[in-house]
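Next comes just one chain, in structure tokens: the form predicted on its own.
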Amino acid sequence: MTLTAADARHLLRRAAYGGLDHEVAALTGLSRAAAVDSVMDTAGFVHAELVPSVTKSSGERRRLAHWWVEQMTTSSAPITERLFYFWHSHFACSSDRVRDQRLMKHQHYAFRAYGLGGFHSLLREISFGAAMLIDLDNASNVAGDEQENFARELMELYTIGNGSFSEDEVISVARAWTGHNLDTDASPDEYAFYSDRHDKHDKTLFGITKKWDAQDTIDELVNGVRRDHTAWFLATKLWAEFGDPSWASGPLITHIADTLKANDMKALPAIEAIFLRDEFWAPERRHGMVKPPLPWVVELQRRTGIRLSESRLDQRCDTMGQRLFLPPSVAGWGHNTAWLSGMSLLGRARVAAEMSSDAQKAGFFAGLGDLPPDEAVDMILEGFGVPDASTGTRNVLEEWYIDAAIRDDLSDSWLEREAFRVGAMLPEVNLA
């Protein structure tokens, strides 16, 4: 089976940030396996040394976020940035709770340094990282005064999922993590183990009684007695991110989980397995997910070459409900209906309006007013990478164009700006 242009666009909406014309052309006609192999190529990944130097100040979050959006926009291996976004949501730490942007930068570095490898190493780095220790209160977890917050989320949100552990096991994990705190004399704070704060007694966890320590819990969750549970949980979340958050089947998740277990619990082979499944290519998967605000912005920037300034990006992302390093809760970013509030859509409309003038000056939709309605509609849809938009979308767009084009008091430049604003808000442009 070879890919059509529509197939290529579908794959690039999920594996990248939309497909530019030359990217779609490069995949069209390839076999499914060859196309998937192409989008999974990480050879162009640029490592984290490019992360800017930041200070503790809360205002530095905005600069770090702007830098990351630029990496998303320009990366020659966009699947890596899609995965780092997934990990950012999976291990959702908030800048407001951590209160030190240097630690948020270090956590992001860990996603880039370990996120393409095995889950065990990534989980270890994030769990023992200062940002996580602060965010989920393990910095104050000591024997005799156990703090259960991190212990619960380690299992519920990061590994085996809700319903796969007991309250007694939460207590045992919390006891195992006592003494794994912070050296607050360092600048910035960094992980430190204090033996005198650690519970050295026997604990029963996962049916095993021994003197459990923090590292033991990670070992068992990822590679030990709870390995199957963790693989299933990660497989479910990866499918929701790259496949369809509204539907899944047991055989599908089993296949993804088996792929994880066969590949040292690495996410990339599992994502590749998702893209090779027939379920991924089904008609109901096409334009089946609402794009989160940031991927939507990134795609607009890629298509136009226009960049939102640091301050403007932060303001608009705040309105749209998605600011990097400020996830809404420890559960991370949502899907679909999470992005359909009136305020979020207003934020998108404002982004489109702000980009429209620069787009018009750059020649985006130049000559649009000279075209008959059907050709004008084609130009707008092709400009936004959705030439296969529905008949309903085409009809509405054509009606808008006819009404706008016949007004003698409006200039061609106005029409081109308005075409950008209207096009950016079309359903297919906002769906992945």
The other form holds:
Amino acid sequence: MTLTAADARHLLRRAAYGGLDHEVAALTGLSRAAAVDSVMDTAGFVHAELVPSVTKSSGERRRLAHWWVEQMTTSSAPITERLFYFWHSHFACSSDRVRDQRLMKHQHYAFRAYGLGGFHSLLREISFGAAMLIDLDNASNVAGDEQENFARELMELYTIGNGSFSEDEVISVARAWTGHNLDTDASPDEYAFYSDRHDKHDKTLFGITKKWDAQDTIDELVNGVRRDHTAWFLATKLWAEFGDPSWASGPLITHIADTLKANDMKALPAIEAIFLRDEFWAPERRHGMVKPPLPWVVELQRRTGIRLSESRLDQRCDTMGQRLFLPPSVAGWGHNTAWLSGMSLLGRARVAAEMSSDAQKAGFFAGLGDLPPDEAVDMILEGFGVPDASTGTRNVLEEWYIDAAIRDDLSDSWLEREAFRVGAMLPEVNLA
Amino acid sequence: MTITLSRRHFMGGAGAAGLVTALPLTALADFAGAAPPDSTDGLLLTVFLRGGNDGLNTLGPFNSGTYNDQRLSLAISPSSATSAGSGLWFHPSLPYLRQRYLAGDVAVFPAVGEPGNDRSHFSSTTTWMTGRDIGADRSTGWMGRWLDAQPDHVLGASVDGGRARQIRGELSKVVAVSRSSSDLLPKQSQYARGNASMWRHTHGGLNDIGNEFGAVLRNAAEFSSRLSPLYGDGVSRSSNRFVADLQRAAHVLNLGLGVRAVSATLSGFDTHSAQADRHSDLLSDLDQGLQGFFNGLLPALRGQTTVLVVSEFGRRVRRNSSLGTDHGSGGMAFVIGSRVKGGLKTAYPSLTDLTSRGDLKYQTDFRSIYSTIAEDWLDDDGERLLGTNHPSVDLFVGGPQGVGVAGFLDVDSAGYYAGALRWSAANGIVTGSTPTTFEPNRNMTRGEFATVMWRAAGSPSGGGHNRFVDVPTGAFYDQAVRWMVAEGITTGTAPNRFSPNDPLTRGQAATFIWRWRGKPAGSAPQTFVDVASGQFYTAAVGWMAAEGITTGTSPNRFSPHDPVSRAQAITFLWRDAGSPDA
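Which structure goes with the form predicted in complex with the partner chain, now that we have seen the form predicted on its own?
Full assembly next; the chain just shown is listed first.
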């Protein structure tokens, strides 16, 4: 089975930030396996860091976010950036709570350094990282005065999911994590173990009674007695991110979970398994999920070569509800209807309007007014990489064009700008 | 459709108009459902003081040695000019709040809190905004959940950028009314601003989620464009950001777009250091904001509007070494409005009987306030809303009592047409001359009547060729008139004229409705002496009298040649529909 151009676009909407024409052409005609292999190729990924080092101040969050969006826009291995976003939303620490942006940066680099590898190492790095210790309060978790915040989320949000643990186990994990706090004399704060604050007694966890320590909990959750649960939970979340957040089946998740377990709990082979499943290619998956604001922005930047400035990116992402390093809750960002708020969509419209002038100057839709309606529609749809738009979309876009085109008080350049504003808000352009 | 002409060919070219009107018109987002609140619907503005307001320096005690000893240089020096009575004073930056308090319009809860006693801004703010404890689902705010449970046309607005979780629900019912000089619509696009039709093509037909995407976008654009009066000429706004926020909050309520809950935020209350001047400035912002809000609110809405002011916690009794105060408990909440039962709602908290951390002991769980507002002001169930049961507090002298009907302030709520107006507003049949005026006694034009009758018929799409030269494409009555032609309801005032701006006569109104209903036979004896046989309206009036749709202008007169008033017109349609409740 070989990929059609429409298949290639579908794959590139999920594995990358939309397909430019030459990228679509490169995949068209390939076998499914070869095409998936191609988008999963991470050889182009370089673990770059933002230099010079960011400072503590909250303004640096914007700078880091802007840098990351630029990485998304220009990466030659976009699947890696999509995965790093997945990890950020999974371990959803917030600048607002961590306060020190240097620590947010460290955590982000941990995603880059460990996110492509096994989940065990990644979970360890993040859990013992100062950002997490602050964000979920393990910094103040001491024997005799346990803080359960991190213990609960370690299981509920990061590994095995709600319903897979008891309240007693939350307490046991919290006790195992006592004394794993911060050295606040360091600058920035860094992880430190305080033996005198650690609960050295026996604890019972997952049916095992021993002198549990923090590292033991990670070992058992990822590689030990709870490995199946963690694999299932991660498989579910990966499918929601890359496949479909509103539909799944048992055999499908089992297959993804098995792939995780067979590959040292690495995410990339599991994502590859998702892309190779028939369910991924089913008609319901095509444009089946709402593109979050950032992939939408990144795709527009890629198509036009235009960049949002640091401050504008921050303001508009605020309106659209997706400011990096400021997830809405410890559970990260949502899917689909989470993005369908009027405020958020008007934010997109604003971005489109703001980009439209530069896009027009760059020649986007030049000569549109000379075209008969059906060809004008083609030009707009191709400009946004959705030539296979639905008939309904084509018809109403044609209506818009005719309506707009007969107005003699409007200039050609206006028409070209307006086409950008309209096109960027088409359903096909906003759904992945 | 086969069109092969380029833009240039049809710009201004002969036949262009015909070509375009032959296209099926795509219906705009039906935001007609945005019915204005009725005069007994409570409106709520919640102001969140972010950072933890220092209640002790907001409303403090006279002649308290403890206060002076603990607050040291931060102690306010009160005067009789700021007295609140009962041995208390208001901060000198709060003259408006004090004046309303002395008038009995402000309920003060001097020591509010929550059992969790949480000192984290994040966690405590979430608790206050959601009304739910740690461990419960805290993804939605208490006002948001209230909105979720209301009919579709009841909306919320935020004037603080839309980030406050208190008004966030599961449904998209909150519109951000932004600070910027324009709303969120792309300002370059006057075309979009004018009719929000830029995104009408987002109908799609792609798939369910694509359709939902389009619906949300269109509704937001439509609503947003209706906010344009907020930014028009002659709208003066304070240069103070927060005061401007609250002026906009009043304005969005005045517009009568269905907004019943508004969220506002004043940030900066986390005064760990150098508190004195900062706190004074913040309270001054609050005071001016409240004044700007109530002054900006239409007088008719004042009896149905309440303001709640809360903060995530109070502050430590003792001043710290940085000339500020640290996070404490026992915050202060205010409920303000002309229907509020004002005064100090609990005893002022003791400054000596403190918690082990040196904080005021709280006396009122803030959720009792939410619960009472929900039940007594917003017609909801407090326990349903919060998930937990909290005793009520004595907060209101009575329920919301605005003026007018369905948000229209120039109408008689006891008038014969009140039921018709409620029904037609709730069903989007009338939208008023402005959102708050209906002009019941003005003559209805033929174009207006065509439109309301078409809407009463469910705004059917389709419709025939427009043969009237005086019905321009895109006029508000264009679609309606074409539908009437297609249905045989109108033949015009001349073969090529509809005369849309002429007053409609009572005889014409009767005829239109009768033809719409398929020309049913009337059987009642003709009692109107001024309805002669053989007139175009004779059978129609007879049928209307038989059906009880008209009772005439007097027992024996129908006055067929008199213009029909707007109130009469909607009353005919309402009775024709069976006089339904709204």
